[in-house]
Every structure is written in structure tokens, then in C-alpha cells.
Amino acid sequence: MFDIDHSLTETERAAIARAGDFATAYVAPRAQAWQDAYEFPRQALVDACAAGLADLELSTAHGGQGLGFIAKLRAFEAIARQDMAFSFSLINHHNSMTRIARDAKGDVRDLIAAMRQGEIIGCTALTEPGAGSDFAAIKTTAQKDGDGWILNGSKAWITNAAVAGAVICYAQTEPGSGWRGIAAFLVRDERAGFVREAPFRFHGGSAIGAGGFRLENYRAKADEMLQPPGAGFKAAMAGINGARTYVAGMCCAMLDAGIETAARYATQRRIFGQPVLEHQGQRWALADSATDLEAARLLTDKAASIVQQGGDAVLAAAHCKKFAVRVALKGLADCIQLMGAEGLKNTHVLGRHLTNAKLCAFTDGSTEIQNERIGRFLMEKFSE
């Protein structure tokens, strides 16, 4: 019962390794240089899609490999050991394709073979100026105009807005009518209308791409309304438990990278005539961060396996993400101290690491949101 990963396939397996493979080898050496330029790295996106990282779960039928969350759970935690940014913009491409691929109307093979290929990258455009955590309260607009409709609007805070050509997007049809007006459209970059803003700059997570962009009386045919009002909100509350529970699965893959670089410099470096960890109190720092690890890897695989088996993962989903936000924020800060002025230097992981697993606390619903989910069920169960 602890452990998911005895039911992955030879292949999953397979993928697992090859994405594991990739981010030791391109990854790892180009991360903190991306950071230090601010970079978001269009190019390697481009070279993950030819390392078969971009279409694990698209259908067969579009071309992908057809495999379970799970494989990709594990595949794009291994890729956040040595970039959270860079496994969450790849994660979000690979998402908005399989979401493309499933809901689209018409012969759209054309365009998921571009984004299998990389040359067009992927988002999903939730997030406004004024409305992130409250999904409802989105003001980007779609007013039916003859056999289309007209969007006008702003969205913020969008991963891979800085290059991304494929957009689902959602807008309100029903000013007033909250949920039951979202729907979603698929947005092109190169139509008139769509105006792209510059991209954020990250103390931290650049290769995420944040950013933004308008749309001034944009177009949308028909058949590019992927869900209709009110099935559009549905749709991206759907999503949004594998999302948290992803997220949950890179800071533990955040946090483990980190222990693992404190536990190798502790053992090396000296103090007072004995290695670091010889020196009870540095030992049981880093023990109490193992144990959280193991904590928070036992409730992101159970919201994992919830999601693979297409559950209720609400409850699950909220737990692990709040919790391991939590222990990896705690826990890297405590891998640094355990290093000493070493742990902040741009050669370690570490000071990476932590500046991302601050970007999970807003990413995909903040903790705050966490919460109410937990609350609202406590209230629920125990209420008259």
C-alpha cells in the first residue's frame, strides 16, 4: 500500500529513466545559468520533445506514448531535481498539449504534431491581475459575434507566456453568472488580437516563463472553444488535483536533492577536528528533514494513485501540496545552515531549490487555498 511505483510498466519505466537521464546530462549543467541571465530556455524545451519528455500521457492516437500519471509524476520529479522552473514549464507544454489533443474539435494533428516537435509550446491561461486563487472571478471576456466569439482581456502569471503559441484559455461569457459562464477557447499567438506582455523576472525560476499578455478583440473560431460555459470551469478544477499533486512531488524531489548535498559536503567538511556530521545537533537537523521527506512522499503518492485511478483527489491533493511546500521550504533552509555561507553559493543547488519551492506556495492554488479546501471538508464532516 506504500508503494506506487509497482505497478509502472517496463515502458514507464523506461521513460522514467530517460527523463531522469536528461536532466543530469542538459539540465543540470545550464540550470544556474539560466537563472543568472534570466533566461527562459526556448531551446531546451525543444530538446526535451526530442528526448520523448513531452507527450508521456497524449494518446496514442495523437502520436504520444499513452502512459499514467504516475510515470509522469515520476518523470518530471526527476527532472526537478535539478530544475523545478524548467520541470514545471515542461510539465504545463506537455499538459496544454494533451488537453488540446482531447478536447479540440476538427483536425487538429497538425498542431499537436508542432507541439510534440517543440515548435509551438503550450500554457493554460487561468490567472489575471485581479484574480488568481479565485478562479470565478476572472473578468477576460468572450461575447458571441456570428458563428465566433470576440475575447478581450488580460492574463498574468502564465507559465510559458513568454513564448507560448498554443493557449487554452479561459474567459466568462455570462458577465455576473460566475463558474457557470467560464469556457475555454484555444488561442493562437500569431492572430491579430493577441498581445504579448514581457515576461516576469524571477529572484528564482526563470526557466518557468512567467508572464502575461492581452487580447484586443480576439477572434476565436467556433470550433476552437474547447469547453463550453460553465464545463470550462469544471474542466480546469478537473485538472488543477494532479496539478497540486505534481507540485508536491517536485518539492520532494527538491528537498531530497537538497539533503543529498548537505549529507556529501557534512561528511567532507571539518569542524572543531570532526566532519559536520559527526556534531549531534547538525545530525539531527538534517534527520528531522528525512523524516518530513518520507512524510510528504506518502501523502503526494496517495493523492498520485488517486488521481491515476480518477478519484477524489481534492482532500489528497490539498494535504500533500500544503505539506510539502511546507517541509521543503523548512528543510532546504536548513540544508543551507547546515553548510554554512557555502550553501548560498550559485554552485549548490540549494539556494535554487529554495527560491522554487517558494514559487509552489502560489503555483496551481497557494497554501492559503490549501486550507480552506482542508477547512471547508472539516466543516462538512463534522457540522450538524
Ligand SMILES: Cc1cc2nc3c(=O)[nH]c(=O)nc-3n(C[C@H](O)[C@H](O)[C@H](O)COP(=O)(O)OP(=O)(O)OC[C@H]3O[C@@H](n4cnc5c(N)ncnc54)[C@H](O)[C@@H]3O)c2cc1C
Given for the second form:
Amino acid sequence: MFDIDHSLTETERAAIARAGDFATAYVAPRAQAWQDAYEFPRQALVDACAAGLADLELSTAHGGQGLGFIAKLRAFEAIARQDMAFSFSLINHHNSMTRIARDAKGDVRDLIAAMRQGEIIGCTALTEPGAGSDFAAIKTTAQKDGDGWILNGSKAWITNAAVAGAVICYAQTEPGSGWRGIAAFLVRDERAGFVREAPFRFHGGSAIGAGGFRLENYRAKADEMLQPPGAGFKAAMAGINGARTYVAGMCCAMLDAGIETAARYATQRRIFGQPVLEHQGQRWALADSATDLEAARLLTDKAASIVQQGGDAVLAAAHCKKFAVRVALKGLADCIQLMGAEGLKNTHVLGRHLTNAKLCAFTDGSTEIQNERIGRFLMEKFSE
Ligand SMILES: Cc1cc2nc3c(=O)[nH]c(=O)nc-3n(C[C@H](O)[C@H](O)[C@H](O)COP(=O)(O)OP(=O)(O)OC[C@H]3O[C@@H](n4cnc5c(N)ncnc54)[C@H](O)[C@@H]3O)c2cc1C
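Same protein, different state: after the form predicted alone, show the form predicted together with the named molecule.
Up next: the whole complex, starting with the chain shown before.
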């Protein structure tokens, strides 16, 4: 049997259980209020850090727990089951910290210690107002200045930008050179030249804190270059397969919660003298969502297994993200339908999960970009 969970250690299982407890006791009762108030739950990130959820993959050398990718996947699935937006914010903080610790040339011990406690929040900034899917087209520039760099440009749609103090920022060092010129820098919000913009207001996902910032003659020190030109683009692309996989896992978690909510309601609610699920059409719709969920889980677990082993997960990650987003969108809408108007109430998670599943169609590469990966693979495989 294909079961990636058998590889989890006792420590990893305990961390996943902690994430589940935090999600149920802390996130679930607050998530809708965050959404209704368009509120970025800054304190919740601190509390999640205190619960030991922000440094799962951070190496033990940096004070982290050094757990594997599958443990991280399961932990953040458990949180996404209650609120994908908060889960996504926390995992972006987690990943930014892990990468800064891994790639920094200078001494970042104090910074990592502050990030582990949630005093400083991290984010990773690729997207710009003029470049999303076409990452190689970014216009933020990094110009050599003595032994440092001067950065200028704008970033948009960056998770945690509402509050982030430590940014992994991608910039072009040689305009016109495409991906070969892209490098990654550690950028700090406290320094002159960093101008935060108001976070975006959009449907769903307030806890993601997505927004933007401008860099106006921002000076980065030499040792703040995290990835040199060319390697920056490759590092971003390497990390994105893991991200696509956990976004797929979050979609599975949301659909799973939706199916449970709808099934519980529809076994009680009676229409025309019978529980809703005694009507075959409704029962079959729910069964279809359950089958889709099974398939999405298998694709996701396959990708997770490859990511954990350090293999080439490009194709597996593209398949699972595309499919999991699609079935979550359809399945969550079908679950609402099954419950009648009741399913729309914000006392249930369905509407929030449905909107957040739509966010997942864009984060870490849109559905069309996944299709590009899959389509290109087919062309290469079958071209003469
Ligand atoms: C909630 C949220 C959080 C995010 N967090 C981050 C973050 O932390 N850091 C970060 O850097 N970015 C982040 N993003 C940005 C995200 O990565 C982009 O939204 C995504 O890359 C798509 O870019 P775009 O929205 O600019 O769409 P565009 O690139 O403008 O694309 C427009 C449309 O064209 C489609 N398209 C693209 N390429 C092709 C093609 N070759 N053929 C056909 N159609 C195509 C797209 O799929 C889309 O439907 C976030 C986005 C959201 C919604």
C-alpha cells in the first residue's frame, strides 16, 4: 500500500498532533472573525511560534526541529482544515526563515531567534505589479554599489507583506538577461528605502496578509545576497515544487472538512420525508467528491514523497496542485449545494474554504502554469 505516513518518526507525529490541537483550539474559533474584519492575525503567528509550529523544517543547527517535508505537509494540512489563509501565512513565515538560515552568508542568529518567536515575520517576494506568472520578467533592479547593492522596484501579492520584517526579495542584477540575472537578497523593513503598502482587500484570505512594498534606493549589504544571479531563479524554482505540493495538501484538507460538514448535516436534514443523503442524486454527488479527494490525496502524497527524497518533483507537483485545486473548487461548491442555503452560512467553513481554494489556483504558480509544465513535458517526451 502507498502510505507516506509510515516514514514519520514519533517526534514528527507529535508535531503533527500539536498542529491539529492548535488548529482546533485556537484557529477554528477565530478564523471567521479574522475574515469578517479583514484582519491579519499578527498575534496568532506569535502564538503558533510558541506552540512550536514555525520551525518544523528549520535545521537543528539553527535551533529548529529539523523535521522532514512530509511532517510539515501534514501539520499545515491540519491547520488549513480550519483556515487555509492562516496556514499559508504561517508556512510562508516558516519557509522564509528556513531559507534565510540556510542561505545567509552573514551572522543571522539574532534574526532567526526573533523569527522563531514570531517577533519578526518573514515573507518571500517574487511577484510584482507587472510580473506574476512570468517571473523572469521582474523589473526590480539590484545595482552593484561598492561592496553592496542598491535595490529599486515594487512587489505585489506577497503573503505576510502586511507585517513582514525579513523579506527574501528577488531582483534583476542585469536588465535584459532574463532568469540568468535574477538574484535573491535579504531585505529588512526597518531600513531606509523600504516602503510598505497597505495590504490588499480581497475575497477570502485576510489572514494571508497579502500586499506589497516598494524599494527606493534600498541598500543591501554584500553578505545579504542570499542567492547570486542565476542561482536565485533556480533556487526559487526548486523550492516551488514543495510549495505546490503543500498547497495541494491544503486543498485536500479543505475538501475533507467540507465533505464531513456536508455529510453530517445531510444525514440529519430531512427533505420530502427523508434525510437529504437518502436521495441518490445527492448521495452520489458527495461520493464523487470523496473519490476526487482520494485521487487528489494520492497525487499529493506521491509528490510529497519525491520532495522528501530530494527527487525531481516538477511533474508530480504540477499534477497534484492542478488537480487538488480543481476538485476542491468543485467539491466544496457541491457540498454547499447539498446543504441548501444553510451551506452558505458563515457558521460553516464551506464558503471560506471555497474562496480560499480559489486563492490556491494562483499561489505558487497558477493552474495554467501547472498545465504549461505538464504540456512541455509531453512535448519533450513525444517529440521526434
Ligand atoms: C493569496 C495570494 C498569495 C500570494 N503570495 C505570494 C507570495 O508570497 N510571493 C510571491 O512572490 N507571489 C505571491 N502570490 C502571487 C502569485 O504567485 C501570482 O498570483 C501568480 O504567479 C500568478 O500571477 P498573476 O496573478 O500576476 O497572473 P498573470 O501572470 O497576470 O496571469 C494572468 C492569467 O494568465 C494565465 N497564464 C499565465 N501564463 C500563461 C500561459 N503561458 N498560457 C496561458 N495562460 C497563462 C494565468 O494563469 C492567469 O490566469 C500570491 C498570490 C495570491 C493570490
